[in-house]
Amino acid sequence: MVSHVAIIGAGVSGLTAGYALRKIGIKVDLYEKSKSVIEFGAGITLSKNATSLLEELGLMNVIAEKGYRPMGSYIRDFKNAKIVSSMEFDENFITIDRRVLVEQLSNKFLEMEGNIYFGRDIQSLNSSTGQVKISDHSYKTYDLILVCDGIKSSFRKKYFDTSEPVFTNYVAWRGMVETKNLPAHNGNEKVNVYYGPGSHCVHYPTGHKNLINFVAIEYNDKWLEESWRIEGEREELKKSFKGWNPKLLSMLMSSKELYKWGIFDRPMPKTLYKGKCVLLGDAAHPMVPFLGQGGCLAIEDAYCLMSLLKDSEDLLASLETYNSIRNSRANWIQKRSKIQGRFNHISNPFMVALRNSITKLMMKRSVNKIHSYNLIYELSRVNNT
C-alpha cells in the first residue's frame, strides 16, 4: 500500500494530486523549485468533467466563489462581431484567474497538512527504488513519485522518452483588461470566441477584480525567442489582427500588460508510468489550448490516481489502470484540440461559410461530448470488471 508520495511541481496537477492523496491519508511531500507558488496572470476554464471532481474532493465551493460562472458562450465573426452560434452553460462551468486557482489549491493542500518545500529541486530520482536526490544534498525514498513539472519536464525526457517540445506555429497574445473596456455587444459577459482568418480570439470574465482574460492566437511560422513568454508590443498585436472588429481591438489594446507566447506541443509517451514514477498534467499530455481542457485533464489525472491508489494493495495494477484510462482520454483530447485549431483559423470564404454552418449545427453536441466525460463512471466500470 502506498503511504508516502513525492510530487515534483506545484501547479494545478501537482497541488490537486497532493490534496487528493492527503484526503485518503497518504503523506505527501511536494517539491517546488521556485520560492513560492507562482503563476502567470492568465485565465483558465473549468468544465463539468473537472468541476464534478472538484465537488467530490470538497474543493468546488472555495474555487467557484473566487471565479465566475459565465452561463454561456458565443461564437462571433472577427470583423462585424455577429453571432455565428451560441450555447448555454450551467453552474458547473467556471472561469477563474489561474493564479487564484493555484493559490486556493495550495491553501487547501496545506490545510490538509501536506508539505510544500519551496526552493528545493529534485535533482535526480531512481524510478525503481523511489529514491530522490534533493538540491539540499539530502536523499529520501518514496513509495511513488508524481512528475508534475509541466511540458518542459526534464524527468520525462530522462526516464520516459527523448521527445522535445515542438513549436506548433501558433502564437498567443495574452492579457487582462477591465470589464469597462469590453465591447458593447449583447452577451459580452459570457465566454466569447471570435473566428478569424488564420487567427481567433477568446475572452471571458475571471471573477477577480472585475478583470477580463483574453487570448488572441495567430498562426506564425517563426518563434525565435529563447523564452516561451515575452512582453508583447501593442503595435505588433494591432498589425497581426488588422481588419478585426474595432471595439474588440480597442479592448485588447487596453491591457496594461501584454504578453506573447509561443505555443508548444509534445507527443504523449507510450506509457505514463515507469517503475515508481508517474506523469500527470502537462508533463504527461501537453496540448494546444483550443478546447480549454489542459487544466481539466490535470484535475482528472489527480482524481483518477487518487481513486486507484485508495486501499490498493497492488501498485503496479493501479498504475496500469491509470495508464490505460488516462492515455486513451488524453490522446483523444490532444488530437481533438489540434483539429479545433485548424477549424478556428479557416480563411477560405467558401470554407468559412461551411465552417459556420457546421458550428451552428454541431457546437452544442461537440462541446457536450467533451464536458460530459464522467471519470467517476469510468472508474466504476473498471472496479466492476
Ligand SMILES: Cc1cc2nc3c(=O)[nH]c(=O)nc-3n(C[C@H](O)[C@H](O)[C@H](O)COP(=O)(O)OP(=O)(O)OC[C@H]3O[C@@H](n4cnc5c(N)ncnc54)[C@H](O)[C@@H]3O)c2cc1C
The other form holds:
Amino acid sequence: MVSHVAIIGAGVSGLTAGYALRKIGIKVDLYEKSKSVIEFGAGITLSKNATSLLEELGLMNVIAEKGYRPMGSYIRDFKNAKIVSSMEFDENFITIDRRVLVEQLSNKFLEMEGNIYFGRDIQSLNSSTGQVKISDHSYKTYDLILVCDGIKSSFRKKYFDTSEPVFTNYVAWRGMVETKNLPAHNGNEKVNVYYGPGSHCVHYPTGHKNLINFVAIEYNDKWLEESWRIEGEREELKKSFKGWNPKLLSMLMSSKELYKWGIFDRPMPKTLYKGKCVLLGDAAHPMVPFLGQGGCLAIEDAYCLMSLLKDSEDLLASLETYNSIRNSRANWIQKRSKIQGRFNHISNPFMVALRNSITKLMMKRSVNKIHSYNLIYELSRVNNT
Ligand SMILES: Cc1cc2nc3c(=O)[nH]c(=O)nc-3n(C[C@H](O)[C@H](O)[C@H](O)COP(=O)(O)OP(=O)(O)OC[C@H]3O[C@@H](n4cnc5c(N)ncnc54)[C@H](O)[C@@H]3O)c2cc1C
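Which structure goes with the form predicted in complex with this ligand, now that we have seen the form predicted alone?
Below is the entire complex, every chain and molecule, led by the chain shown above.
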C-alpha cells in the first residue's frame, strides 16, 4: 500500500496530484527547485474534461471564483475580424491567470497538510528503492515518486528514454492587457481566435484584475536563443503580424510586457512508469498548445493516479492501468494538437475557404470530442473488467 509519496515539481500536475493524494490520506512531500511558485503571468483555459475533475476534488469553486467563464468562442479572420465560426461553452469552461491557478492549488494543498519544500532541487533518485537525493544533501525514501518536472524533465531523460525537447518552429508571443484595450469587436469578452496565414492569435479575459491574456503564434524556423522565453521587441511583433487587423494589433502593442516563447515538443515515452517512479503532466506528454490541453491533461493525470492508488494493494497493477489509460488519451491529443497548428495557419486562399467551411461545420463536434472525455467513466470501465 502507498502511504508516503514524493512529488518533484510544483506546477499544475504536481500540485493537483499532491492535493488529490492528500484527499485520500497519503502523506505527500512536494519538492520545487524554485524559491516560490514560478508560473509566468499569462492565462490558461480549462475545459470540462479537467474542470469536472476539479469539481470532484472540491477545487472547482475556488478556481471558478478566481477565474472567468467566457461562455463561448469566436473564430475570426485575421484581417477583417469577420466571424468564421462560433461556439457556445457552458459554465464548465474556465479561463484563469496561471499564477492565480497555481497559487490556489498550492493553498489548497497546504490546507490539506501537504508539505512543500521550495528551493529544494531533487538531484537524483533510485526508481527501484524509491530513494531521492535532495539538494541539501539529505536522502529520503518513498513508496512512490511522482515526476512532475515539466517538458524539460531531466529525470525522464535519465530513467525513461533519451529523447530531448525539440523546437517545433512555432514561436508564441504572450502578453497581458487591460480590458479597455480589447479590439472593439462584438463578442470580444469571449475566447477569440484569429486564423491567419502562417500564424494565429488567441485572446480571452482571465478574470484577474480586468486583465486579458493573449497568445499570438507565428511559424518561425529560427529560435537561436538558449532560453525558451525571452523579452520580445514590439517592432518585431509588428513585422511578424503585418497586415493583421489594426484593432487587434493595437491591443497586442498595448501590452506592458511582451514575451517570446519557443514552443518545444517531445514524443511520449513507451511507458509512463518505471519501478517506483511515475511521470505526469508535461514530463510525460508535452504538447503544442493549439488545443489548450496540456494543463488539462496534467489534471486528468493527477486524478487518474489518485483514483488508482486509492485502496490499491498492488502498486504495479495500478501503475500499469495508469499507463494504459493515459498513454492512449495523451497520444491522441498530442497528435490532434499538431494537426490543429497546421490547420490554423493555412495560407492558400482556396484551402483557407475550405478550412473555414470545415470549421463552421465541424468545430463544435471536434471540440466536444476533446472536452467531453470522461475520465471517471473510463476508470469505472476499467474497474468493472
Ligand atoms: C503558449 C502556451 C499556452 C498554453 N495554454 C494552455 C491552455 O490554455 N490550457 C492548457 O490546459 N494548457 C496550456 N498550456 C500547457 C500547460 O501550460 C502545461 O501543459 C502545464 O503548465 C504543464 O504543467 P506541469 O506541472 O506538468 O509542468 P510545469 O508547469 O513545467 O512545472 C514543472 C515544475 O517542476 C519544477 N522542477 C523541475 N525540475 C525540478 C527538480 N529537479 N526538483 C524540483 N523541482 C523541479 C520546475 O521548477 C517547475 O515548477 C500552454 C502552454 C504554452 C507554452
